[in-house]
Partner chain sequence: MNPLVSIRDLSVSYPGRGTASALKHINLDIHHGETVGLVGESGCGKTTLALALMGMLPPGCAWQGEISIAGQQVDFYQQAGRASARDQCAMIFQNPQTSLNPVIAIGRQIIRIIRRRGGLEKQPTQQRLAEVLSLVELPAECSKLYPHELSGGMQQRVLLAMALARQANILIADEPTTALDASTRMQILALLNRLQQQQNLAVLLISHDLSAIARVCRQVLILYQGRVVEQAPQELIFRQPRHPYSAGLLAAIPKIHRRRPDKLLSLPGDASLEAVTSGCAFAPRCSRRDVYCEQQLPPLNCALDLQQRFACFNPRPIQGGLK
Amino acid sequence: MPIFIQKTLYSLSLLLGVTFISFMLMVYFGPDRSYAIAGKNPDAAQLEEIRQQLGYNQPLTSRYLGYIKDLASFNLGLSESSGKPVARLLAETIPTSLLLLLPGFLIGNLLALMLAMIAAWYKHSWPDRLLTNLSLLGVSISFLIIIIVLSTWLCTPQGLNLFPSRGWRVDGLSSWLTYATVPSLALIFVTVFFNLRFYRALLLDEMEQDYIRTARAYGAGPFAIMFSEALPNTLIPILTRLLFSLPAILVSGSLVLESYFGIPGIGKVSFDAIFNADQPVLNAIVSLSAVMIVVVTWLADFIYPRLDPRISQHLVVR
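Put the chain from that sequence into structure form on its own, the form predicted on its own.
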């Protein structure tokens, strides 16, 4: 069977398993909405009628298949707090979160990789020790503390008062820079120090290889060794780190940033749904996160052989 079909079937089976777990936790064993709909002092007949309308009396298989059908058709129901269709709510907020998070995420990882190259090249010398200690200090500081400090310093009259402290009124590059700068700086700070030690460890391991010693013996400089030799051979773990960080950054990272700065993205929607016990929105966000992880896994299986042909050969032999 071709590798493409194998990987697609595996991803589909993984998707079914992940959505089944989400369904069991969030829907099947989730809150019973019949009492909230029936109001005070409902009788048994009223409850039974409501349960039939909600599909609670259907078999597990039928309910799960209906759940999958709704996900596939983006029929995610209505938000209990706002009354809006959940699919439209997500469509309005996800682009905002991407505009807010992706630049800081990419810049932070790029800076972490550059600093890790410096640390790996000057192993056990003062630049390496300085960057390692800064990384330990950075990861020990709470994300919320970083946000508060930057916001106080850059967004209040007691500080520089250069940027708005809350809101999101973006209609172009200038307004985007105005509202996204401080949240992006906070995300860059966390991303750099969270990834610096990981990238340093990868590059240090590669620097111990024989071909690197040979290149150094022939007089190759740090730029040539890092970018032409070491970096290409560490792309797979780096890419894995990037791909599997995206779902977490999109939901958990945006939740803190958007809640603090009042930005109407997926994180703010998640926070409001948790606070208001908005079950349809929570179901959609949990399912979306699960689907994103499966899609990322599927993409990784096709990108890896392009970066290292030996992976493709191994799959064919197996």
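Next up, the form predicted in complex with the partner chain in place of the form predicted on its own?
The following holds one chain only.
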């Protein structure tokens, strides 16, 4: 299967690129760990020995190869600030982040899709115009402002004081609701307005197609046209957007939410790692995000032929 091999090679080359950049930035030009390891007032010989151990004196290529070897064997090392194995740190925090982010992300996208359907059906008349104007307004309000307004309103004695303002002690649905509602609301708000216009444009394009005219001529109503006719044809771009924004949401989106609400997820871990210059953790997260992109690409290649019979397994275009 030459296409398969080609794709695998491409994915590997992407991974190589990402790891090379993260190696250069975070290891080669990154913090010099010898001082930290040597402790107070090291003498030159001690430092030199530690540098030797860390491999700082080796040429760039061999250091990079060693770095790749560690990553490939999941030898992620220990976190410098907490001393925990990085792999365990990730395994503990990723589920938290998923629990925090996925529901809001999915609800927001679903809501955006529904609103986009309304806008596309009432193209150019008032519901469409209202939604277009609202979404322009919505995307212009910064995520931070939404978070602060929501949490001040819902989590402080100034406002309704319904939810705790920080923390994460989740062991069931009701505790999930306690801690995740406000962050999720903020995420939903941003997701809806970020995606509404994109989905509307997609659906509008579909609505102009001939097969929609056929469906109308054969008595299909608004729901049948939107859900049974137009939607199946927009699944691929929609899924692409969802899949490819997932890594970004998980790593970058969680950063703000989790550091603001004090939730121990991957975002909080990377936030702390950034400020402690915790190299092994940062390396692991960057590589993880790159691996996610590659996995998502593979997943897309696997799913698309099922969504559109015109795409055969061998002819996937990105």
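Keep in mind the model is a prediction, meaning the values are calculated, not measured. Positions refer to the first chain, counted from 1. Under this definition, the rigid core comprises the largest set of C-alpha atoms superposing within 1.5 Å between the forms.
Annotation for Ser73: C-alpha shift of 2 angstroms or more between the two forms, rigid core superposed.
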